[in-house]
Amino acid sequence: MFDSVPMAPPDAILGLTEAYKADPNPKKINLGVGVFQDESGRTPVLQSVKEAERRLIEEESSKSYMPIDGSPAYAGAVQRMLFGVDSAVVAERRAATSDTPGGTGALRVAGDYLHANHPGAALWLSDPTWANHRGVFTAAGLTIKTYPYLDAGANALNFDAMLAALREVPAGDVVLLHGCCHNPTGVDPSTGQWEQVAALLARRGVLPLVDFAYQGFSVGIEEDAAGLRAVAAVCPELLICSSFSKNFGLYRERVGALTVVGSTADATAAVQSQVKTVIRRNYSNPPAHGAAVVATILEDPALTARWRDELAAMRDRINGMRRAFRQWFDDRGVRLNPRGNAFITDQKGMFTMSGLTKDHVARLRDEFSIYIVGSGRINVAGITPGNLDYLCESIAAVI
């Protein structure tokens, strides 16, 4: 049976990094998979984190089964960070969380549920989007439909035609809505937008699904979840995925969680045994380790302190990356796009949308061996000051 299965493509992301391994050229650049590094190029463990683990290593008392939708602690600690301490829907108990392996699970799961329980609802995501999600979703059996987001001349939001689209979402649809770092491009709806959308979907009828990787990379934790906040201030329903991969530094840990938020704490509990039933059925119940490193932190005031220092810290060094690489350009007079450079540090999170052509990507890749989704897509945390200088001079040999 085997014999007559032919090779499946490679990842067109993750596959970048294998190239890039085997590439021998010693000022190679690897700027494809979304990967925070320092500056001298790793990936760190979190001090908040090894002191978290130092603590579970010495607690634990038992390697038995999770609950089907992991422990009550990493839940309450989930949507805290993204409804807030006060947050009336947790306190109605229209909230209800599962542990995830990570925020692709978180996907995954959602979408298992809505092709389970909305067999009509046809989901929309932004164009363009993360490159895994119409994956995930049609692996889930979806229907995927798109609506205009990014306007590519001004590297900029395309509110307007956003705006219009989404008036023409039939209600029982579902909207997927990126809370914050929007991936790939690095453009966010200010909050007076995201009010506006809210309102709309509200009025439609239509589900948001919220996919909220990158909290805390923008501006910070409460900041960031403005936009969601505003979301579940007026529809009274909606999904949200979590990851803890770029904010907790726990990529290959796998921590990530689906929120569900129901009108009524019945309807939530409803839609939870509904989701229950999902994950039991794909990978039965979740990971520990990952979840309870982030429950450790989240409850302690001074584990919390110290990992939102170094949560500033990834950030700050992100958007200190994103002023160097646009100075170098405006220093020399070279324009990434018509109209300037500053898109560069008015977007934000990991990735920027330099507006470089699949011709440029190539030639960076063959000329140069520097590693760029074929979007144009930079992970800006790839850039580091060793080699800034090396990537600004080849970009603006192939432009």
Contents of the next structure:
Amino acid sequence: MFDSVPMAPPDAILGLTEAYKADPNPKKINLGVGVFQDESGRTPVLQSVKEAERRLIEEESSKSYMPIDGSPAYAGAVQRMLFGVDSAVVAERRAATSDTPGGTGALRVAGDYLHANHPGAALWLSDPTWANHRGVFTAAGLTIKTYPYLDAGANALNFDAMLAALREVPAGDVVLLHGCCHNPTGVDPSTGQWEQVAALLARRGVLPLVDFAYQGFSVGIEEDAAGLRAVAAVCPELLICSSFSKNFGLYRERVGALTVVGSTADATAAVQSQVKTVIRRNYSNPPAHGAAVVATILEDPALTARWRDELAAMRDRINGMRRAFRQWFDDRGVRLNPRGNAFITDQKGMFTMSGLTKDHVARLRDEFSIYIVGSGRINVAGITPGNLDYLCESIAAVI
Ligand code: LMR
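Other form of same protein, the form predicted together with ligand LMR, not the form predicted alone:
Full assembly next; the chain just shown is listed first.
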């Protein structure tokens, strides 16, 4: 049976890391996968995480199975981060959270839930979107459609086209929105634009699915939730897939959450019972460690303060590199976009959509050992003071 199985193509993002590792060039740079790196190119374990882990080793008393949807302490911590400490959604018991293996696990559980319970619903993705969205939701059996998002010429949000397309989405379909730090573009709607989108989806009876993987990487924990909270304020039902890979640096622990919001506590409980059925058939119940780390930090005010400082330091480093990257080109009169380089510092989060074409990306990899996703998405967190000149000189050479 196995002799005739063809090779699958390498993953568009994680496959780059494999190629990067195999590259012997000492000047190589990996700007592919969205992982934070410090100034020396390392992805450190946060000190707040280390402290939480020390406590867990001392206090953990059992390795028995987790509940299917994870621990209530974790669910409460997730909901406070999403909706704030005094949210009506939480007070009215209209939210239910499942601990999932990473944000990707949350997306797949959401996809399986939608396919099983709302079989006619199509899922609308922004164009462009995270390279793995289509694969995850196609594997779950959903019909995928797209709405315009980026004005590639200006490297900015094409809000009019986005809104016009969303006006045509039929009631009962699902629209995926990136909660902040849009992946791959770094282009986010303003709060006013979020409110317009939220009102439109509510009016049309379209279900929002918010993918929220970068909370805290744009401005701050509360500020970055403004879009999600605008949606929750007017849409009676929504799904949220969140991740702690980036903001707690817990990538390999696979810590994420699927949060269901229903119009009543009873409706939410029924949906959550279906979500639990999906989880049980898929991976039974979640891994415990990463979620316990997050809950330990968020339940202790001193540890929370330490974590917030560490998150702010990550955000500041990335923003500093954004400014330096743009400055390098500005100083030399090199334009990455005909309208100028301001888009680099306007974009938010880990990524910048550089405007580099597939050919540029291929030349950067083949001639300079610089690894960038084929769409031209650059992980700004991979830029360091040590590799900035080499990176910018190489980009200038290929464009
Ligand atoms: C990314 O977009 O680089 C991250 O979300 C990591 C991944 O799994 O693709």
